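First, one chain by itself in structure tokens, the form predicted alone.
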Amino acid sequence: MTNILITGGTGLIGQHLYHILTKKGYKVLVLSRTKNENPTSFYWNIDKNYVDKQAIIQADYIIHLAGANIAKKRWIKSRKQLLIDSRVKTANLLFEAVKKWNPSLKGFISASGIGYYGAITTTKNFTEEDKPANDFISKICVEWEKASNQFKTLNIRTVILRTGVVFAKKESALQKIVMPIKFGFGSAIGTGKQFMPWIHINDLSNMYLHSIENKNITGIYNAVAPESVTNKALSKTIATILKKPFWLPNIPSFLFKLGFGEMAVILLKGSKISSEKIEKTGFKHQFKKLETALNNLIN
């Protein structure tokens, strides 16, 4: 049996990876914060620099998800490190580990972000061979992939995956956009121009579990839907399919300011990101449409 060693196994992406990797016939090994006795589970503390041995030893591919939530708190100096260290450190001890113990692993898969490409609102549509921004939400995604790409040097397969904002039926951010839009409170925000990538649960789970069964996959693809959206016309598909109005004026760009800070411009701004890369390995996605994902996840 292949053993798949994932970090983050308790987040969104992580449990919803978690059932799709067992229904396949794959053994799942977590690495957790805390320690229990799950003979799945395996202890790790990031702070004390240590690692579960066996955890790493059994592993034949590891699924690197951890990271701290980028829109749970403001962008003050302390959380900005945070967001970074909590990235970039996993991965650097995960590489230490690997080197010691178990430099024979068959692949380390790991996620980052499409804000690689920046905060920024243009026509463009951006693809894997686009260089990076020059803002904090790219500098994440930037260390992230250098610590994640050390694994090279050990001539372990790797790929990295750009997730764009993942829709699920519960605990994503597809849920706060519909709350006031349910209530009769439907509006775009700031210019409703930004564009909004976007890929289902279920497509970015098979697209971690594509990467694992195809070997001739390697280095950096775009986890997004084929179909670019943006803010205004991604909150009138669900107002559309919620049967509510959407007649309120925009919501002005300074209110999120306000209440947000710098982190503000992950609501604000946005890119098309192109998916075209991933497709041409074969991967093909369940939820191509916004219209057809919003009725699987709303209804």
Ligand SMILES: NC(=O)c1ccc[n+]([C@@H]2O[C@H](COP(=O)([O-])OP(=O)(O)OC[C@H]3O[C@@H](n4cnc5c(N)ncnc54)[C@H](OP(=O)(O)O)[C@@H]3O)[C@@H](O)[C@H]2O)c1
Given for the second form:
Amino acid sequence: MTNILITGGTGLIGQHLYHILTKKGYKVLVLSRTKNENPTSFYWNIDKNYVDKQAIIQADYIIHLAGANIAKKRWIKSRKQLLIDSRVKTANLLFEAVKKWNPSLKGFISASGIGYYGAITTTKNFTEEDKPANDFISKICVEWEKASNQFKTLNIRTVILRTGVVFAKKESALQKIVMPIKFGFGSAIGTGKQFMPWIHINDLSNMYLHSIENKNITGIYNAVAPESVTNKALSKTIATILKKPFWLPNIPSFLFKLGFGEMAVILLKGSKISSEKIEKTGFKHQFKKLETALNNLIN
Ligand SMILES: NC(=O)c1ccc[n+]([C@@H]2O[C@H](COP(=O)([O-])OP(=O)(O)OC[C@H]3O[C@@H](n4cnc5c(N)ncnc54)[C@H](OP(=O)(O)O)[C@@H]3O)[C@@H](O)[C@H]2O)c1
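Just the form predicted alone so far, so send over the form predicted together with the named molecule.
Let's see the whole complex now, leading with the same chain.
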């Protein structure tokens, strides 16, 4: 049996992935900051540089999802440091542990974000070849990917999925967007022209599975749906599906900046991201079009 260790396996993506992988016959182990009686759950403590050796030696693959939530709290200085450390120090800890206890690990697959390309609104369609931007959201991804790429020095197949906004039935960004529209207060945010690259949770989980099962997959891949939509188009489509009005003027950007500070950029900015590279490896999205995904998730 193939064992897959997921860090941050208790989160939105991790829980979904757990079910997909288990159904496929993999044994899934979870690395968590919370101790748990479950025999497949293992403990780590980043501040104490501790990770359970049993988790590492049993793993055939590691999927690294752990990280403090980017959109949960304002980006004050200490939060910014935590956003980086919770991804980078964890990857460093895993790297040292794998080097010592399991250098023949078959693959290290890590999340990253489309924030790599920066919080900017353009009409450019970003591909994996594009350079990172110079802002904070990009810095998180650059540091995170650098830490993940250390595994290549051990000749371990390394895959990085630069993920768009994940749409799921529960606890995803989608619910926050749907809520005001449900109550008849649908409107675009800022200019409404910013793109919001998205991916259905089923497709993202299948992309992790695809990355494990296809040994020729290595390096960086954008994990987004093929169809790019603007913020306005997204809200309008949700309103149509829910049969709700969509007539209010756009909510001005300054209100978001007041409410969320620097973090507002993740709502107010965005460009198109290409999904071509992963498709060329044979990956087939189940949800290519926004409308189909939304009908599945909110209707
Ligand atoms: N959801 C999205 O739309 C999206 C988009 C792009 C990229 N991503 C990235 O994909 C990864 C998984 O996303 P998700 O939505 O599943 O996230 P999530 O629901 O917030 O879960 C992340 C998990 O990481 C662990 N974690 C939280 N704070 C941590 C800290 N300070 N130090 C170490 N571990 C910590 C937690 O597990 P324990 O409490 O069990 O330790 C948590 O369950 C994240 O790194 C995220 O940035 C997500």
